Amino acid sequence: MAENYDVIIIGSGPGGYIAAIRAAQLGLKTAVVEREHLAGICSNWGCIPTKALLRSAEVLHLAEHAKNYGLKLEGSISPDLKAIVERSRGIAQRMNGGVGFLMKKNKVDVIWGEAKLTKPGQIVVSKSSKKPMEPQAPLPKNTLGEGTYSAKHIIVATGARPRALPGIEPDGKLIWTYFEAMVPPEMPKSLLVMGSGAIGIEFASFYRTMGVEVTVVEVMPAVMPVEDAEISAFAKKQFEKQGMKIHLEAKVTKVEKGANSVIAHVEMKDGKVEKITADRMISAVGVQGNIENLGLEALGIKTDRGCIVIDGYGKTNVPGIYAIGDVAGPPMLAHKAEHEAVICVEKIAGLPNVHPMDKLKIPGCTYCNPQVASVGLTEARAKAEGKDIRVGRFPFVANGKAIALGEDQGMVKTIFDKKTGQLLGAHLVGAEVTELIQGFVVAMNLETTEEELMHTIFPHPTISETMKESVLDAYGRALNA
């Protein structure tokens, strides 16, 4: 029996559930379809539970270096892998249940199953081919099942999944994706990570802190290749000091599988092939949109490189059908999906002054040790665009709070338009920079100039003072360096 809605969202990840809540707030009758887990990959297998793992690694690191803080810890310190994983999964379940609560609170119907677009304004929901991933919080009482449902507006928010390279496909045992990397049955002694983007480098950081011998293979000339070259180089040195082995401009061409290990054939920059043996391997070569089995082809919905093509408001080329989040293309970030969701729904509701997202103002964060965060143009891109720029830098080693914390390895880099004083980009590496970056994001969104930043009072002692000092340095006025 068909249920009529104003809006149906396919997928309940960060984009999907935020779209549902905002639609409900605007008085639209709303339903969300989910086949696997409320809250999507981010809360169940990505953003949140990985940060729980990294927090455990951070605490272990501090405990192992307690003497640096004048503390004596009696007895040996070792990670309890089972407990670490259980803590992470428990947090995922809490997030999962939280989204269920929000659906109920906002009177959003949850339809459990797999959705397929049959025509504009209509979907058919069938039994899910996916088993709900554990742990799964109890489904909200307002959960519906299989059937045909209609809505004037249908938003596709089906997210993405790990990309696999031909011949090096993950098998769940020896070659992992981030799913298996989050719940290892035992800690490997050695690990090879293929790809040094955010996912790869975060897991490399976690496992290295846990005492695993980690080797990273990256095809590009820098780790975290989307970051500013100077920040990337700084982070690489810190990773290597921790004992990571990093091979740049290298690629895995073949993998031999043993009973309990792999031998990766790695073609180095000079063309020579080196065989690297590891207990396990993580494939972290990016993600691809979940566009299959949705009925897109039959309706003529345009896709490009595995993602749905949209305009600045989430509209596809077929009226009444929209897409948001990872399935709608890069940057594939949860906060981008959430903001995109609000823009899409508010445009559907006819709100005035709805503007497309400025992707240059989307911050990126990597929660490795040290953390990396950025927004806007890199120095290289600003120069490539022909901009006349001023660049400021300030090291954590000259910041009192960072020294007191024992976290003096880091830096802040800012890039300004020389003529206008416009902040074009900000790039940070070091302790808690994923929290600091939002200050620069707000500044860019408000079109703040260097003069306004210079006249802003930053509290002392804080690491945030490095942000102001970097601005001052761009204009030859740094006070503490």
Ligand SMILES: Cc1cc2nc3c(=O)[nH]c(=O)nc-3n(C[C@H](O)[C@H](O)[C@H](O)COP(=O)(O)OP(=O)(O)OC[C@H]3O[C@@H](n4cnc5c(N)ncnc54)[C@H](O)[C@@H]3O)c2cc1C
Contents of the next structure:
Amino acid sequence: MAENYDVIIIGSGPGGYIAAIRAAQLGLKTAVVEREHLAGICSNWGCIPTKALLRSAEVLHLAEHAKNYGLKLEGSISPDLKAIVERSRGIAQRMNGGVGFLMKKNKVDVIWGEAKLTKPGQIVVSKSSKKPMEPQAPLPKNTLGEGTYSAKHIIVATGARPRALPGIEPDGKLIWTYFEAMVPPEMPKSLLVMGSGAIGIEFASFYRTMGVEVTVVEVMPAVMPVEDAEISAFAKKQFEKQGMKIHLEAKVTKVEKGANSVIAHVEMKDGKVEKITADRMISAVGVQGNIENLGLEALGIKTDRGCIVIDGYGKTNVPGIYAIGDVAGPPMLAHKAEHEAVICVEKIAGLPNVHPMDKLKIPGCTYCNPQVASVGLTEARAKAEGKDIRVGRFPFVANGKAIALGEDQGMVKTIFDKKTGQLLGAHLVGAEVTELIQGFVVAMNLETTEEELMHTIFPHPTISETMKESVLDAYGRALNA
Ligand SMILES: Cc1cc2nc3c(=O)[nH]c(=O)nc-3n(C[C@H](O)[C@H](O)[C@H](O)COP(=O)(O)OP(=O)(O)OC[C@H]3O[C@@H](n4cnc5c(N)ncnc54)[C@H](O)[C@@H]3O)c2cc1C
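Can you give me the structure for the form predicted in complex with this ligand, which would complement the form predicted on its own we have just seen?
Let's see the whole complex now, leading with the same chain.
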């Protein structure tokens, strides 16, 4: 037996590494096991490198529209794909180096290899079945290796991977997952994106801005189907204005592969099958938890639909074993993983007043153009729950800052409980709304009412003023529209 820890965490993504740091802060002897890349999917293949790609798209878009801002750019502007991808990969590398640094700083041991639970309180780490990511920052000097390790508490934070539809499995060449879509060797002329959740629509937005002909096929009646229907419809119109083709209530039933293109058979809403040819296709039909080969079955750890079942504090049904992040179920978001990590570790450490996870207060952000952000109940869900509501709306076209920025296409929608005035949900589409949403998240966390929001002073000129105006509108008091 190599080492004895208070806490061992399997997986160093935003769930795992944050759990490790919080555990170390609380004086617990902690180790984190990683088999592929410190910092997990989020920093290496998810949140951060996509935002780097989307930033390049945003700069390209601005440069292409420079004359709208009174600027003359000499010569032509065109994307240098290799440099764009290199920038994104460089940022991913910097992020995983950052987590290595944080582990060292917090005296958390890093164990390199593939972990499996052998019994409560024990794991075996063997040689990784995955090829470590390239480029990767150097691992901390005292990184440990294969062996048996024990801990009073073991947290499973193994994340998720792309889900595949039977018969339409990604092959990495013609049908991509987010891994291949992140590092295209060359720009396709046309692209079919299957699935319009956050991952699909962010890639659709990136490639469209890069000049690629993009077609999105979504089985649900709206793009980004978890969002409020009005916000999804608004975003869809903007995507279509940019030249994206979007088919809703449509599904890819079959894909014929050619030498350098695919023909997707798409069953449209009316039942007719249309054949769509594209150079490449992205399968973005969701992710599934990494629950295999962890020894979960042998220990009797309950799973449901590919994820580990936990309570509000990350506890599984087996004492001493916990799960957090994507492997513990939706919403599969980095900030949800991080928050679950803190709750779980604080509960392990016996801290008083640890609040269980409240999933209704987890914001969701999509960094397409225009951006989309939301928290709380949609209008449809509030109604389905039988709530008597007031709804406010405010458009960006009536906001001075948005107009000055040349970003007047957007809106804010707020939903209140009619009786108590409690803010139940907020839904935004437009420039920088992924930054704005946090105002409403804080408000919801403090169980704010319309009155407190109306008494809050929002700085001028900012797009955030649309948030207040939306609140005022819910009560028939909007000032600038
Ligand atoms: C393209 C894309 C864009 C995204 N954009 C966003 C975004 O903008 N905002 C957002 O909030 N979320 C985003 N996400 C989701 C986000 O990346 C995940 O929710 C987050 O990474 C989950 O964190 P985690 O710690 O649960 O798991 P992960 O980040 O997946 O980390 C799990 C780690 O465990 C390791 N591991 C697995 N099994 C073992 C084992 N047996 N032994 C040792 N190590 C193991 C893996 O190698 C991995 O490093 C995006 C995801 C993708 C794919």
